[in-house]
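Just one chain is shown here, as structure tokens, and it is the form predicted alone.
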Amino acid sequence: MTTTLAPELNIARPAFEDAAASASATVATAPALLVEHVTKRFRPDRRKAPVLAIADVSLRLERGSIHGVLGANGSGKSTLIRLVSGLLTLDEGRVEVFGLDIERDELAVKRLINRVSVDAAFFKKLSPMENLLFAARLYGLEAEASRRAATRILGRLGIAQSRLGRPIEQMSRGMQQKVAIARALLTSPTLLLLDEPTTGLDPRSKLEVQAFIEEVNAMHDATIVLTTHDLAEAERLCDRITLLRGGRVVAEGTTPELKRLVAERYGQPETLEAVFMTFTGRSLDDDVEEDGETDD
């Protein structure tokens, strides 16, 4: 993986070095998310029986990986995103972030972790720069050197300091995702999750957004899970990845070696389309076309 470091991208962390340094110290050889045994049910309506969104997920990211989680529409990657990051509760199994049990040590483990979705939301009527100055503050951040950093990342992923003021509202979808991004960045967590972060964005912005999320990777050793629909970016940033159908684990490996798989055992052509096809049985473009019908 090539990466273009920028030093001037470097941002504080105050509130969390000493989470960081903690969890390092305790469980040095822990790695940076572990996954064992997860299974979530959702009961949507009382007279029907659970449906299974999570079942029986073990994954295993060491630190400074960026692990993608690739699947169809309704195979459970932004379930699993949640779970991870504590916005549901498990079930059954369990997840640890640098060695800290999610549920146990909830308080702990939010300081290492920040998480974008394809569904950002924020405070439509107040600017890019207002927005994140909050999450600053939320985080413990200093509010002057927050403010740096905003518009270093901001700018860096090309919102002129023009629309700062703005309301968000005000901005289109592609950029607004943009913030959503920056505002994760800004407290430079050990862990991020991003859910489809560059959904809705135009090509050369989706290219600043994946070239931003090597340098902070390079940079802060951040340990990354991605899920996308975009192939190419999922070869591009991933380490490994991690194929869901149904719920559970149907694949994992590096790209080169899940196109040999298909290629070796299934006859399929060597690409990322095809793993994709022969894994969750459904084609790439007829996925995309019921993106949003269904929950992830």
Second form
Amino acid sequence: MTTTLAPELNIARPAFEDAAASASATVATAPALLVEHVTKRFRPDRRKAPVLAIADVSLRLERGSIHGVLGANGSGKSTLIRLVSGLLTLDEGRVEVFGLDIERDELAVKRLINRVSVDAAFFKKLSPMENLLFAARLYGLEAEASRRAATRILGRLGIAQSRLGRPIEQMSRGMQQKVAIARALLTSPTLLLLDEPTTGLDPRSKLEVQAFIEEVNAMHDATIVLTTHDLAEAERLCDRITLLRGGRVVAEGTTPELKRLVAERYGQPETLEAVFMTFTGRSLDDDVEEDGETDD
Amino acid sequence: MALITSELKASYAFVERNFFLTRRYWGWELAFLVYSVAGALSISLIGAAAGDDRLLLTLIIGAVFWNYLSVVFSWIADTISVERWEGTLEYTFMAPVRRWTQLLGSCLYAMAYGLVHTAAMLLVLLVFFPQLRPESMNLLTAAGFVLLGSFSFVGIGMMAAILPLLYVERGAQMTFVIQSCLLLVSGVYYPVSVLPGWMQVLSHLSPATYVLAGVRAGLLDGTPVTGLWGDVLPLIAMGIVLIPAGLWAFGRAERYAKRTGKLKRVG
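Taking the form predicted alone as the starting point, write out the structure of the form predicted together with the partner chain.
To see the whole picture, the full complex is given below, headed by that same chain.
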């Protein structure tokens, strides 16, 4: 038996076993993402003290929302995404995805989420279709249905069918990033983690991807966590925004709430850039200059 | 049953992906095959030059069957390092796939690839040395030892595969050193009795030693498997111990990598 979670894209999902069945029951009522008092430290060297990457962070995302996470480089955005993805273990606290604990119900959670990171990582000699087919099989999708869905999604993102069989290394950075987005969407994630997905894209591609994110959110009921350095993108897409500084949450609210806060409390202009600079304690230019030198 | 079916399907993802990779890198695959055949011929010709058919066959067996075992080992040991190289490791580890499923897929492809690669080599060698008479050989014994040896090498390969998880930059180099040490102590081209005493002790820990001894007994002397329990039992024991040990060690290494953030780094 298969159920179609994304009818417009015609992406078929297999009927998973008991864990998924109980997951779907929980999905209906629980928040899409619950992060409670999460802390993560790294010890880069045994002789050095641990570095606090995430400190007592709590978040609650309701189903269907787009939640922005903003902060300077090194503020912990990507670490937070990796913790939610199950790619890092938690030192303290807990994370639930639609009521499922990410450690206890690891496989069931993995079926519900997918992620796009700033670097479009692929087997570069393989074609977009071969890469996507591999991803689809890992998520238990049927090959033929996945081929059709991949063609449709990539077409929607402006990648012609004639490009799908050529090695991905022959594609531009922007096109590779679109394929990365298609890979994530192919599995119909109900929680989509987008870690700077439009970084490096030209303005047209950026707008296409942003429109597609809105479409996925609106039509497929996907909850989205978005980290970005593009404040206009955050303003356009996000229902709520969390600002991180030094791994801690320093502000959270809707864009109008945050703008009003900096205007009333700090006498700053009522802009998202002023919000960013007020709460991260640095200018946007500093952040952009450091982009690529450090990693979150 | 549904669980097993879905896991086998996910395993096939790795088989298919590795096949795609082999197909894309066909030029390198061909070059690697030519190099392997040339190497095996060069070594075998030492036996031909000595005018000793038994030595010739001993060397051919060493070259051909070591090729199979090392190919299997390399594919499995590179399970992680290839993904680290491409930067896809985090995506694969995020997928709803059990680790044994991933390793099973890698092992199945490694064995299939190894068989095809080695069969091509063997064919060339048989054409090159027509004096060899396969009809006098016990091919069943050879096949049995290759199968048994594969399980042990899968276990060792799994343990070697964790090194790139633990050591981002040096892990792949370490697996290469392990492979080199196995070549040295396993009596691939010479009897282990010529090794220094301490190396002979190590040779008993290498499954390749028993595989090569068994294959040689089968192909040189026509000995059936039932006459070679001294080599069969250690291989069975190693397979039983090494595969679960490899899976356990892999799980521990994954946990460590997730705790320390080592999945993220690209090699």
